[in-house]
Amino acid sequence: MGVTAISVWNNCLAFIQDNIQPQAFKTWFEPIKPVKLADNALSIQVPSKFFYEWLEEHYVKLLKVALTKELGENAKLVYVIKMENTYGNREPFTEQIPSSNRGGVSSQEMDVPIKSKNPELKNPFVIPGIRNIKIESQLNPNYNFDNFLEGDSNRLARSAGMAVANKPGGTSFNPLLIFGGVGLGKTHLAHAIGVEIKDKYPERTVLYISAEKFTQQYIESVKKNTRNDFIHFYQLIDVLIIDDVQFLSGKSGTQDVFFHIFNHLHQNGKQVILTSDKAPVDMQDIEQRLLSRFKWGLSAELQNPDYETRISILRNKLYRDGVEMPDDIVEYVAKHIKTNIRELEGAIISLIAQSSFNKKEVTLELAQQVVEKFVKNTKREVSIDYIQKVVSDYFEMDVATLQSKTRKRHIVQARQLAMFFAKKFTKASLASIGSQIGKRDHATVLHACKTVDNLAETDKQFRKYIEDLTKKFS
């Protein structure tokens, strides 16, 4: 067999795969296509206008390596840049472009235009009839940097957020995904990152969107055939914030639709803000096209606020209320109120509520009263480490058993139980609780969730272990 695009190609992947990182290597050669070879110039297609612009800028000299090495020193690389197609019904866009460091043409402007069938552009957010197309951000100017408090636990996002709303589009983060738990502040910072750019730069167009409504908006485009509209419309934001995209998950229309605007904004320089509830690796049923692109930018995670910044919130919060509060009792509520900060915020309303109302002075034992309260609708934290014992006293089985690396089929099925209901009852990370329950990684964790499931729905016996262990946990 003679020599072909495609065996140059592999001959080439090979070279390149023993000289960079594997997640770079998944990510930026895995996708390309040999497409021909002809006279000592190889073509190769990638799937966008950044895709190539980033090969140029990173791997132009790694690429020439190989390729020399394979066809000599006459070599010639051509990118081909195959759009999918997205935009109705019109064939695929493609473009043909020498690589730059064959003195070549360099990047050409290869967008593809988008006709929308209706002139007028719909936008999602009007009521049908207003004829409206100024886009309103949907920011509440209340979730501002000012009262976004700095700590341990929040000082990477927010800063990588400050830095965003410096220059938006213009840094390494993007996209910037916010993650953490519940009442961690995760739309508060988005908003303030929003509210932070329309300040500095009027003229952007910002929006902020929540994943449910995005997908509801979507699925009504595509009931009243303007799917063509309503990517074109997202397609003109300079600053994109979706919150709670882990919303998404399982719904494959409305992630192909944000993958399609997703790479639209990247690749013209907009800027994209997520919020989760999860990081990218803990993701479920979020397609790994997608969560590639999260992981380019920076994922930031927020943690529980430590004491001295639960301290600095409640004092926060007193001082724009213009109420003032003894430091013993702000000091109990921050010492008792560890959870997050939608709680701890709740806990100090109640108590000023509390006293205006019944006109009572906020003494130390109406603070006790007013926590034991919210620390007991709380649902109580279960560790880990707990999880793990009660699950082998179940089993009739030590914790180190539980841990082993045994296959024997009933210590497997007692370890997965004990990540499953880890993952259901603690926040801790799949990576943090494989890493606790017998030093396994993350892959393996969320395959004891999904066998867990299965065996929920086919097994009457594994089920009735499933209930009887939540009862004990809850």
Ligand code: ADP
Given for the second form:
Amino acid sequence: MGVTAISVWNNCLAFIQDNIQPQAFKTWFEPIKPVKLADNALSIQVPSKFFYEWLEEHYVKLLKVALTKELGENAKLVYVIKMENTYGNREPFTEQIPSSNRGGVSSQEMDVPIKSKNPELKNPFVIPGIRNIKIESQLNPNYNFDNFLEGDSNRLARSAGMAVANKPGGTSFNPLLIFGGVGLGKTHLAHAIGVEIKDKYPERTVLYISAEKFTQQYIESVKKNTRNDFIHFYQLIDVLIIDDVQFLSGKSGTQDVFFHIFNHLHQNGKQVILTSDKAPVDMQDIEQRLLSRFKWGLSAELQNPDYETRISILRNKLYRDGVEMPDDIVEYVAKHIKTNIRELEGAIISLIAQSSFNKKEVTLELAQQVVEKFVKNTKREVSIDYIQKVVSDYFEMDVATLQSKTRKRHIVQARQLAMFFAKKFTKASLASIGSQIGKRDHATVLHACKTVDNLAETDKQFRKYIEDLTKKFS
Ligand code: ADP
Ligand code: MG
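Right, the form predicted on its own is done, so what does the form predicted together with the ligand look like?
Whole complex next, starting from this chain.
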């Protein structure tokens, strides 16, 4: 018996196995089946086009050496892609992978038959290193580092992101997990890293995807029996960005497949960037083995922006839109919207719109109305202590004075106002308010509330106090 496809391939495998990592051998060479040997051309069957791409990109030299050893200088390799369906049906990937006639790939380069039942690929040694597949990054160029303003609240996450962008896969921040509450910039920062990497390393394959979409694609692939293709596709990525991984909670199938993809990428020095609304310790219904992977790299929090950062975000937005707005309006908005940058931007956009559509000067009053709409749902409960503090500050006295037994008129008024606001802004009972504001009884609090109501109607100065203080609590 002479040489067969199997014997040739087995010899190649033995050589290849000695020259690469066991994991890579298992992933990329074990699934290959030798199918034909004709003259000096060996045909091997690979599970997918991605698989072929991968071999082409990473192992073409190795394959060539192995095969030349076996079949001599004129050795040829032919790939056969095993598949049940035609390529046109491969839903999960159609978005990222332009077909041969899109994305600037000429048909000459794209020598992979698209719809034949048993597509054979031309000899890769004749067309060395072809790369037909262009994965679109799905990045939003408007989310970049330039317009991701730095502040105390995001400094760690931002600089870790920069470090990763400078050396994707080459820092200990792998994976980089960015976590924080709604509207604090997770998605923006994740894109910024991707955009920067694409800028610095155009040849790297970057992919941004939400965990939700990732899950949908995975489910589709299971339905269509293309789970392997799904995995291979993701294993091709150099920089994988998955947004809102908390979405994977409770989805064990997706977690499982992500686990394998993650391990593969990580082992091969590829960068993984994740975002989540929670720190790993607080994530629910995410498998332990996955959580422990998340902790391998760096978890960086995006915190609520401080006042200065909020001001600079607003100013920057106005500047980019070419809009001028009085300082006191900007300050008002920054002072009142504290925990969500999306709302902060929303409020200023709404103000810009109102002023330009209605040709109206932006007044503090308009700003108040707009801000109220944005913070209504997120209004926090103020405490009685906080109210006493604010009222005391406003009248330039200390809390002990406000609570004291004195009958001096301005102190009595301050105390009554504190009681009035406690009634208005907290759920505390009259008795409880009384006991916390200088140990008075509930009748005193009731009397205070009535007095404030009366004075509000009759005394202009007093009404001003109420208005000023109300602003501080809203
Ligand atoms: P998350 O994904 O955390 O919910 P996003 O990334 O969608 O938040 O951010 C919400 C909005 O706030 C976006 O418009 C984003 O551009 C903006 N934003 C967040 N952080 C910053 C920042 N540091 N500088 C400028 N804009 C920011
Ligand atoms: Mg987001």
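Rigid core here is just the name for the largest C-alpha set that superposes within 1.5 Å across the two forms. Residue numbers count along the first chain shown, from 1. Source: prediction; values computed, not measured.
**Student:** For Gln403, decide whether the Cα shift between these two forms is 2 Å or greater, given a superposition on the rigid core.
**Tutor:** The answer is yes; the displacement is at least 2 Å.
**Student:** Honestly, after the rigid core fit, is Ser172 moving at least 2 Å at Cα between these two forms?
**Tutor:** Ser172 C-alpha, core-superposed: shift of less than 2 Å.
**Student:** Fitting the rigid core first, would the Cα of Ile387 be found 2 Å or more away between these two forms?
**Tutor:** Yes, because once the rigid core is superposed, the C-alpha of Ile387 moves 2 Å or more between these two forms.
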